[in-house]
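Take a look at this single chain, the form predicted alone, given in structure tokens.
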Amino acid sequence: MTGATATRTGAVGRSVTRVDSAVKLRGEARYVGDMSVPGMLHGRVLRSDRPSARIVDIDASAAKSMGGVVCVLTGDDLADIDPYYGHAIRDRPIIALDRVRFAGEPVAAVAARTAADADAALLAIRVRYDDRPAATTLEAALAPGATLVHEGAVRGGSFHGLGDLPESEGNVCYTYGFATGDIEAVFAAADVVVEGEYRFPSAYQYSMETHAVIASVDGEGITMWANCQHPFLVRAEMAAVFGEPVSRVRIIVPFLGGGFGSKSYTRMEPLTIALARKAGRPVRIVNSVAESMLTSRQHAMTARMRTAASLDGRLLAREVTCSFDTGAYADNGPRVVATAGDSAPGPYRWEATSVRADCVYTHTSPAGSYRSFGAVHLQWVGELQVDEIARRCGLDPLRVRTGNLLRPGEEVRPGGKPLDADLVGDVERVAEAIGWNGPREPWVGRGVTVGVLAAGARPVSLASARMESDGSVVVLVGTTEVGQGARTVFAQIAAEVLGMDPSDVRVRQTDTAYTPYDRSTGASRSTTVAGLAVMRAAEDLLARLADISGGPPEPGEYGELIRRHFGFDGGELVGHGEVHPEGSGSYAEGPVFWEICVGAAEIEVDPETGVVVVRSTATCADVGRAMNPLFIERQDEGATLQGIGTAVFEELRYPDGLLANDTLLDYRVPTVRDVPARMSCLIVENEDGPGPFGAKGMGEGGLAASSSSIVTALADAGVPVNELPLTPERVWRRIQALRRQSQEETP
């Protein structure tokens, strides 16, 4: 490719307008719920109303005889296939077979000519249950002699990527851990030891669009229109379940109204396919918000942590044991647990560490991916303990951090990729942004936190860049546009390589029948991994242009070169780009990069009501190279608001295993009234990432950073807590307990 470099246009590094902004603002963007295909039926799902029971009988005779009803699907209709799926552990049936394991599990599904007909048919189905004992909390699931959610051997899924899965122990389906140094000896010699038990609630990855699928099964195979984040993984899993070659399963991904992990991996696709297969016609299923809350959620967690230090603030050792509630089926639980284990020690220099993280089945709805999983679970816990060490030693918490943080090139976890960021510089920037050394006020606190997140997922992505005879370019890449701006950034990357304006580059939506393979959309990998494939495709295209021009081509000549090459006003040139694991051990020695979770916050708490108000926040987007600065700022603002929700408001409640707050009237998410008066996103560009032009992802770190800094800021205000969210009642009760403790300790 020598001599094939085009003139750079500065397409990368500027805030180009989103390519889909106009169509969305005009209301012309079509989502799955807006779509209809010829002959389409409406699907509805009957869900269990109890957490654990044997199915004695399903009487659907009345429903089947109703006008407009085409078919009713039950477990008996799946005898011709192996009806289990699950990318980590293959443990979940498409529809309940002989028992239900959570309240909300599908037990029957109806396909009818109208939505009203389908709704009426659901009311006519009668299910007889034999209730069984339920383990609906982590404590119950881990207790001696606990009721087992699953029995029998563990079957690994197609994409767990975690090595051999051991036999489950009781309700623990997967365990991750590591240890370094002599942990007991270091703790025994330490001047200061901080320890505690902590609780993190489950939350819902609320996005504007609920889960939706249209499925068609015919002589050509299976076709789906689905709002899934990982269409190629879903395609492979559905091919395996329904006994089809991958080439006969097609997924078309239209616009998505957000995901945040809730649409990762397989959700409503297998049930919709099964219903369409029986009906012999296309079927559409669109979840309500309540149904989506039962389809995917965040993992709840309990943790015990202890941290050792010397009186001069040197961090010595950390021990963590934690359990994650993955619900009735594993879903992405094993990966969440492994990522949490990597995040648990924090990015500090330790003499000894010990980490054990368990993935635990319970009789509740399945938990899956949620933005910044693992880091958001444990960063607040570890950073609270760092702050407590600083208080006991009479030291500045910021200086304790900067004195102990890992430097670039040092090991984060045994066998993993070394740190690839300047954490000291990052945390100093966010501290300054919130006025760390400014005057102090009563009941006002400031917090800074530092963490890292294993990011990038499996680095397998392909892309193509096709130049038409008029010199315009079409990029095909399988990353899903979830609202993060990937299509715009990919256009910028290709334009930068080719010396063009991004407006002359089109990036098509994903269709697995035509789009090159991309492993998934998540783990902050799109710009870094898929973007690198796009860059390589554009470079390959540029090299082809150079070959036919006999030297470095000028962007204004591209169309003429193609016309001259083919001899008329037609033809095209195509460049291909590929990213795959490289080096010995490759993916196992990951992650692709360490995403930085660095933030700061100032909060105010009312001691008489317990209400916490977030005054200001600062996050650090350590991105290597900023593709589109405005997108970065908006990403971090969104992550910060989700962090406020995680820290202060959000919690799914399961009394007796039944989801009690399954509407947005009862489940509190942040609103515009909760936006801090000051929000800062500090962009750091050291060109130290593995992506295009030295880029690395940043879509998740702001959530873990903001939520944990709010918690440490509350502790700085005098109210340390060990359970989230920081509801007024919980904070008020903690203040009262601290006041009583102070009175008892006063002579």
The other form holds:
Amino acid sequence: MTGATATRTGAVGRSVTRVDSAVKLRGEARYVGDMSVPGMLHGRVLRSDRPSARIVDIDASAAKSMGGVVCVLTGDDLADIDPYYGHAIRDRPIIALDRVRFAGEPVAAVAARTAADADAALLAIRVRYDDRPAATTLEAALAPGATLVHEGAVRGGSFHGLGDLPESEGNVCYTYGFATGDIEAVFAAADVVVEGEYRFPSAYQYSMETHAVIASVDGEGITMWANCQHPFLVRAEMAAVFGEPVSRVRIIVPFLGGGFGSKSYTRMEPLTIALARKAGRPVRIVNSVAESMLTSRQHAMTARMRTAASLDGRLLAREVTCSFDTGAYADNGPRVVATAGDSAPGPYRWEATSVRADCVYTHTSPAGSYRSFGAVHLQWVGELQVDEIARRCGLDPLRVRTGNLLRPGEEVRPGGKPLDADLVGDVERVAEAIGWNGPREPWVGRGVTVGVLAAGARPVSLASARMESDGSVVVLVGTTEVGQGARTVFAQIAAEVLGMDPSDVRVRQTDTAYTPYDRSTGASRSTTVAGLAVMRAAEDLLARLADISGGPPEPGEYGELIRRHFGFDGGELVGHGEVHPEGSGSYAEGPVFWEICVGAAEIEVDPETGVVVVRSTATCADVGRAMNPLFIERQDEGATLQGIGTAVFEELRYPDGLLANDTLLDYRVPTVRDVPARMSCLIVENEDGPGPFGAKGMGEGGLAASSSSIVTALADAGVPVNELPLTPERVWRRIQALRRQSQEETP
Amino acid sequence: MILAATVNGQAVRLDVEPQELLLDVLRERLGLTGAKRSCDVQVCGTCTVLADGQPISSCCTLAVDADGRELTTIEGFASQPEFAAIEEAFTRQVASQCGFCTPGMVLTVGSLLGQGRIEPGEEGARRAVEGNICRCTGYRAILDAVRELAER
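In place of the form predicted alone, output the structure of the form predicted together with its partner chain.
Let's see the whole complex now, leading with the same chain.
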């Protein structure tokens, strides 16, 4: 759609500085944990210390009479509502009812005048448990006769978007799959078949700000200040659970200290509301890092994959079966699994594919979204196999890729959106950036990997652009500012349409009471989908300005036009913008666009210690049109470091179902010491996106691309490893095994 | 116990519990929320404040241990003249995304710069901020900003 446009100012495409830079640098930016409201109490949560048990009794009598304590909430307090939530599968009680399904599940919550009072009260609550068998790993949960994490029928949540939910089978709560071609025939006739089993661990997103909510329940309804990425989905879910109309649930979203998926969908909101409801006063809950680790994490995965090829390097068929550990509640697991399934074959021209991805309950903390989910799980697996095929055929791995990659317009998965990017061009760029053809030193390896990620989520976004009588503009749009720079980019988009300077446009934080609906902040959708709504709102505003001026309005006279129109110093004009799906909006027809996960890496491994050092990386932001080039580079650098953590050392460990490394002392995230000597973040602009000015999203692909390329680079150095992370011990053991193997082969 | 200290140039006298942390006193009692809580174990650096000009982790400092000291939080540092150059370099390099680590990062860099303790070059910049975690930027933007500041 193209509407009215003023003179272009070049606001888009320019690396303007962040509109929120000053408040963040000066410490003035407010996050939920920095806020308090009158009468506010402090909430603390007692969590289960065991993975699977029936609750026999909770004795909170001593806690209730302690100084400063206002109330103690347990499952018994929720008898008047249907206390289950879950956007995909409605399987999770707000607080444990009669049993606990993971170590860390909320069992009781205290509201007190101070946090210290609440902490003291937690120690006085006595819970008697009757331990039950626990299935705390994928293997245990999938074993024949495994104990069931959930019994009874699967209830779909409000936003599952998954079509008809199948009956659950054992601990498998959801399955996604598809098949094309005659897979057995192609494998039987192939020259080369590579196969293997792979393991991917669970990582913690570690947004530095933990989950935090202030909730108030009173005659106005439910009001929250919450650091959520998807406030409109949370609002609808809380309205349903607490029996309120959507219009009486209000969520105000200040700045977020990062998200990366950890604050997507519903997190601490229902428990905070329930506690505030009982206390009759506002309550604030701010998680510790250990608690946030138990609130959202990445899915661990096991996979079997085989790939068939011809000796001249033609990729023929791929078969994948994989299982994802979604923890005790489905959370976003079904979507993660479906996205992983779509990413599983890799964007090649296959004669046959077969994909089956299972979402599996275990007695561990729930897994949700983490940047690049699906692609990060399976891209390294598929790309290791492509490299192995190249090695067996004596071909350049880069040429095997360029020879088989899908071209724009070709089908990525049955019935979905065709490929909308130049993958061949992208992969050649990243390979060149790391010196693909340069001389090779021993124990140094280079990897280049390609993947695609279904992005954009459901394209429903609204925005309004309001011009004040002095000609300045306020944009209302529901994207959460998690750090990605959305407020700045939206200001650029509106300014471009209106022929103004971005500094004359203010983009407000979300308050669901006033901000138009936006489905969510995630899936790299904000610039593309919400940005398109902003563009349309600005175009609508410009059309209204043209109406009142009787001709094309000049940017310098906007304020004067409005004042003349109202015959007064006040008044304002409002433009409305709306984006909705072109077709049914179903997942099958999607995605809105394919996010590109193309990267390359050069690593060095020390054969004596197994230490892997990432020397050089390259990622490719194939963005259609760059709204703010420097933001893109800086965001891909962040994705690259998360990719290094994912590939090399990040892993949540759950011995006996208890999270063992729940502090930053023993869960290591990348520090400045992990920054590669060379990091290239390339930008490709082919104006082939569905967003404003031909834009499409980025920011997630770099994580899958960098982590996968590090794994394949290590294989190129002579150390193929099928289990992440690439810790020194694992890599060293693999090197020893390979040495023994080669000694046995050449006596 | 009595905590008597200077906070951002103002004399402060408070009755605090012996187990109270400096971070909680700053945030909850004095309303200085620029110092953030994250890791609680002195790893991430987002709770950094300056005590007599030196960066410390206020999440692992007892409030009473700040008795008699001169404390500077980001709210105070932002009005000092040396802040301007840091603000300019961090802004131009997009060295802050979500902003949660930013106050600690700025105070650390500001303190070390003021003492002339950041060596020019990449290694000097890395050493300056190796006690501060940032999950958004991948550090490159921060390093670029710190290098510029140290090399001026």
